[in-house]
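Next up is one chain by itself, shown in structure tokens, the form predicted alone.
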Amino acid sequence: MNDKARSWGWTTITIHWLSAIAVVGLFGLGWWMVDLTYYSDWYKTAPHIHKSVGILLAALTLFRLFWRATRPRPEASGSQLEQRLSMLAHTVIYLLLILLFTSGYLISTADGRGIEIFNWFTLPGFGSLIENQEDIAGTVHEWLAYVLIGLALLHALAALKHHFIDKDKTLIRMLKP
């Protein structure tokens, strides 16, 4: 379950790939949703699982954050450059992550109400803090999601860089311990 020296565990595998189909599958969904019309089946619907995936991401995330901070890291493979630059997409993957919770969390709550989860819970709203706050936050969250959903290609790209030209171990960690 735990990190190794030389690979990572159970643990970080199975987050890493559910953050993944979820990053994909909420822009996904995202990107097909804001063109449904309120005569849309999927008009309340779509927006729901969006929400309640994207909390429930952001909750997985700061689990990973927490886990990523307690445990050791395999060895990295590589050149100096490719770790820095592993390091920096790292990170603003997480930053990103973390903007867009933040975005889409002041778009759903700007009108006061909370986000229900799947209907097992409310997550509180604080209402408007700025003035248009929803199309503001609206914006920022599209763009971020453009930007994140780039960043998670080029990652995809250099981990089957590693495994096909650099012919490592790095992909293959990330799939089994």
Second form
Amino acid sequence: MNDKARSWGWTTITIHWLSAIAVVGLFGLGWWMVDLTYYSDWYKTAPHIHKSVGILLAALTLFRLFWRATRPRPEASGSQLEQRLSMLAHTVIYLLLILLFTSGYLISTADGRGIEIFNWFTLPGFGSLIENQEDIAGTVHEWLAYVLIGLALLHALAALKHHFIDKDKTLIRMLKP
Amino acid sequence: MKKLSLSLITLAAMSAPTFAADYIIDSKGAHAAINFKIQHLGYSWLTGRFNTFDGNFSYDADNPQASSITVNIDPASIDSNHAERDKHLRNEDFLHVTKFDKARFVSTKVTDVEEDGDFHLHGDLTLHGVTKPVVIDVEKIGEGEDPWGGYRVGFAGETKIALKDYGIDYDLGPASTHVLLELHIEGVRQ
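Output the form predicted together with its partner chain next; the form predicted alone has already been displayed.
The next block holds the full complex; its first chain is the one shown before.
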């Protein structure tokens, strides 16, 4: 199950696509749920799912970063500039993910309440670290989410460019080892 | 002798010509509170408060009609003991505090003064950018010297406002269209 240097391994591929589905799903859910009316059936459920999936994705992402740092990586293609930009974009995506998990956590735990994950376990809260924490963290969470979705779109377009224009293996090797 | 002079001072104070004294609301010592409650689904009361406010008033027990008060409230200081709810109450659905960052009550007149010192306080309440007249049922709680050389007077007040009167139209259900404001004010004489 180890990643080979020629391509990505199944672990990386699975985590990548799970994360992709989760990120797009969380964005859509989050965007939709903030405008729910009080009497909507989803008023309590949607945020519960959003938070639960978000925390689980945070755990998966931490594992992913560890996995990424300890395995050999397939060689990047493209010009040196492209490779640098790609490195930068990926770093920013990971950074945005971490900041999104953190800001989301800080909204819900601003009063010391924990976050219940699918009625499975409760992640404890640390309470208020800064004044108006829930408002500031909320604004940060919203804007970072837009930036992340923008970058994810760019990331997808770049993959398609590799596949259809450069006709290289960049997309293929994220689909099968 | 000491006892006599003390009672003389008391007598002098009591018979002094009456004039409205100025008081500062003791928000610093938190002997004042702006609390609210609203029905939750019609099944219970949800309570909360505004933590940050200040104000002053003038009051004379012998002439309550001449009383007046101004209270400035920071709507962003709303606290219902639940950060996620407070965040919602501060946003565009409710108080929209980034746009309407000041709430205030300025009295206009006093009516219906009763024997026990209770009265109706009329005034203009500004909230969510809307100013509307309200009448607060005021109960006088007491007044006198405090143990630290000051003089205090305190009241409790209650009034009810309709959310939609103040341009807040988020639907919380038919039982939750009005908010009860419960005010507790203690002033320290200047």
